[in-house]
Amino acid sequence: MADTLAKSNQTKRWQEMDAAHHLHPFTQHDELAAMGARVITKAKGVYIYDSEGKRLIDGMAGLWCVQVGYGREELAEAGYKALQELPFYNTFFQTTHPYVAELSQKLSEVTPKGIDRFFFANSGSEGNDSAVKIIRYYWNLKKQPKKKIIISREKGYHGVTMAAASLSGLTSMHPQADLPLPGFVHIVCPDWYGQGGTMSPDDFGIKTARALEDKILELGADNVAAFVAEPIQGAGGLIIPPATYWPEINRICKKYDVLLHVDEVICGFGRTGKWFGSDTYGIEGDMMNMAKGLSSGYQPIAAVGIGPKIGDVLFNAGEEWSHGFTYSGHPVAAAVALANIEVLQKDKLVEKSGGTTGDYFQKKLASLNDHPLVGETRGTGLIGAIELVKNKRTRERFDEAMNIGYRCRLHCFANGLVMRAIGDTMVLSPPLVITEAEIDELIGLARLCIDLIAKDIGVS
């Protein structure tokens, strides 16, 4: 009984401190002061554990990121290591040191062919910053400087920096800075499942693949220099293409001389069952933004990948590139991104992911169909949606006011699962080690905290 007053005094401390001092992402702060943050203190594999000692099952790896699970001793002896031998140093002033030289090597073993150079960031979101400086130097270097206008999609998620934002469709990130800024546009999105109406897949793939074709030509193929997408669309609802759109996507870019970069920050390292998104779905892109799974979390860290395309001129300009970040290649973060990918490596995850771990996962996410307000469980090795509507037959949503995804996802927490709800689409996207015994106890805790939300609004 003491232990038990201690750590509830304990984390009410932790939760004051916290409502006093720290803004957080994407929260209603005086909503998160009066309810007191959750205060998580460990982690091991799957399951992280709050102050009070509640485990929940991270049914989304962190935040799409915790590829080779928590407490991995490989990682933090790297880091430590590092720590020891060189806390840090920069890589301007003609400088490099072993750490940094390591990964950019082991990257370019593992990306798809061509993208062999490397330009390091913190975060998905400078990545795609430094992405739109590249993407605007590359062609004033072609001498085309009309070629400015880029190209991303509807509920497309590509960071909260003013140029990453401006990037990402998600409009409720756009007012509260004035966003987009000018020289970003947006085309539709291949979300079949909410827009493609009686379409069937293939042919709605087609569809919005096009759609970056018409605006191509209405802008004029001098003005544009880039098209920027996700593989699978993450915070915008995980939206996953039909097979007939990234081949299309791929045509349109090379006809018009248009710049393909493509945002692997959630789709690479394994997720898709392939190292990157672009080998999942075939993606011939110019360059690639990178972060989360490239060190599990461990510690921050991004890298934008080019191909000889842009590379060969970059390296060949003949003066300074004027941009840089103090810890671009922080030897600490780069020394546990390299043990992150000797992990993956060593314990075959990928190579799971893309069979009997995600084979499994596929089919028991699949299972969950036969619910009454499961319209669509869909995904690709050890990422998927589970669709909540009020009519699987017409697809049918619920009304917005009713909050069902937020409240299936207070029903997930209270019952010890982290599953993410965006809109009414449940997104589960768990660490790689997963076991089949640990698939079993998340499937069934979601479709537990599924029978409570239907209890809810009177259906059975």
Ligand code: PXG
The other form holds:
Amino acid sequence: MADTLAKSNQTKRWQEMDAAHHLHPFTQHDELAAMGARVITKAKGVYIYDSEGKRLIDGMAGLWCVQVGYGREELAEAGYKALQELPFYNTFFQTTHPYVAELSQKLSEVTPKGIDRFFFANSGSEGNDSAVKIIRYYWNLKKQPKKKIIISREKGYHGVTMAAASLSGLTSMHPQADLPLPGFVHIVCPDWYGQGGTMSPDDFGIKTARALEDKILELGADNVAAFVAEPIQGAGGLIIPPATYWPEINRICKKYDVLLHVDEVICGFGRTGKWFGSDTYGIEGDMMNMAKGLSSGYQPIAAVGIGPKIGDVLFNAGEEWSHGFTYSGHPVAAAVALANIEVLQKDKLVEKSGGTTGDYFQKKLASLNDHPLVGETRGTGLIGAIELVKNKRTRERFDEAMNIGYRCRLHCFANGLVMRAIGDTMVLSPPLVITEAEIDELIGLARLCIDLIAKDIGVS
Ligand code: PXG
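Structure of the form predicted in complex with the ligand (previous: the form predicted alone):
Below: every chain and molecule of the assembly, starting with the one above.
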């Protein structure tokens, strides 16, 4: 009893410090202060633990990133060794170090063919900002300075810095900072479940891809620099494109000489069942952005991978490239990322995501389709979504004011599961190390929480 009391006091102390002094990302602070922040103190395998000792199965791998699970000694040791040997040195002024050189080489082996040069940043947002600068610089070097407009998609998420947020098509992100910046344009996305109406998914895939062609023709191909997109749109609601979508996008980008920058921040490192979403969907990108699963979130690090079309121009520019962060290729982050990729390879986690583990997860996810509230489940590899709807047949959603997804998520937290709600789309993206027994637990808890929300609103 005394112990429980001490724990609660400690939790309250942290909550008070936090409420007084911490500005959180994507948070309404009066609400948070009233509720008290959830304090997470440790994690192991696929489980996280809060300051009251409550265990939750982490169906979101942190924020779509902890591929190898929590508490891997290999990563901790690699970080510790680097901290002892070379806690910091920069990669400016004709300098490198073994950690970043070896990570670059390793990335060239696992990324899609042709992507073999890498620029390092510290977050997915910085990676995308850097990519925007690379795109502009490329067309300047090519003596086509008018080719500057970048097209991306509604519901796309590419981060929060000024350029990355401008790329993002989640419009709620824009007004607070007067975004998007000039030169950023958005087109429809292949959200068949939400917007496909009576069209077949394949027809809808072609239609939404042709929206890119229409926009290029409207703006003039001479003015369009690049198209930027996630293979599967993550934060926008786990939008999985119909099979017809990416081949058509490849064709259009090539036809109009528009660079294709693929944002692999969520899809990379085995999430979709192959190393990259580009491998899963046959995307022929000129450039790609990686973060999250690159280090399984153990260290902040991102990488922009560059193919020969852009790389050969940049590497032969004959002048200094005026860009780079103090921590580009930080030795500790690079060491941990390298150890992370080695664990992915040693434990065959990508193969498992595309094989036994992924198949089992998708089978169990699909078993939720018999629930009266579930309109659709969808997924690939170890990523999945559950649509909570009012009408299964017509795909009609609940009134937004009912906050069904948010309320379902609260049931999840209360019952020991972390599941993300994007509107009424519930999303799962567990660590790739998850076992079949843990998948049973995860999907069992998901069903329980969907039952609870059904009960709340009188559906049986
Ligand atoms: N691109 C994509 C595709 C992302 O998903 C970023 C870039 C930006 O990465 P950084 O490291 O700057 O955050 C992301 C990030 C959510 C959620 O709730 C998703 C992200 C970040 C935070 C929350 O779904 N994705």
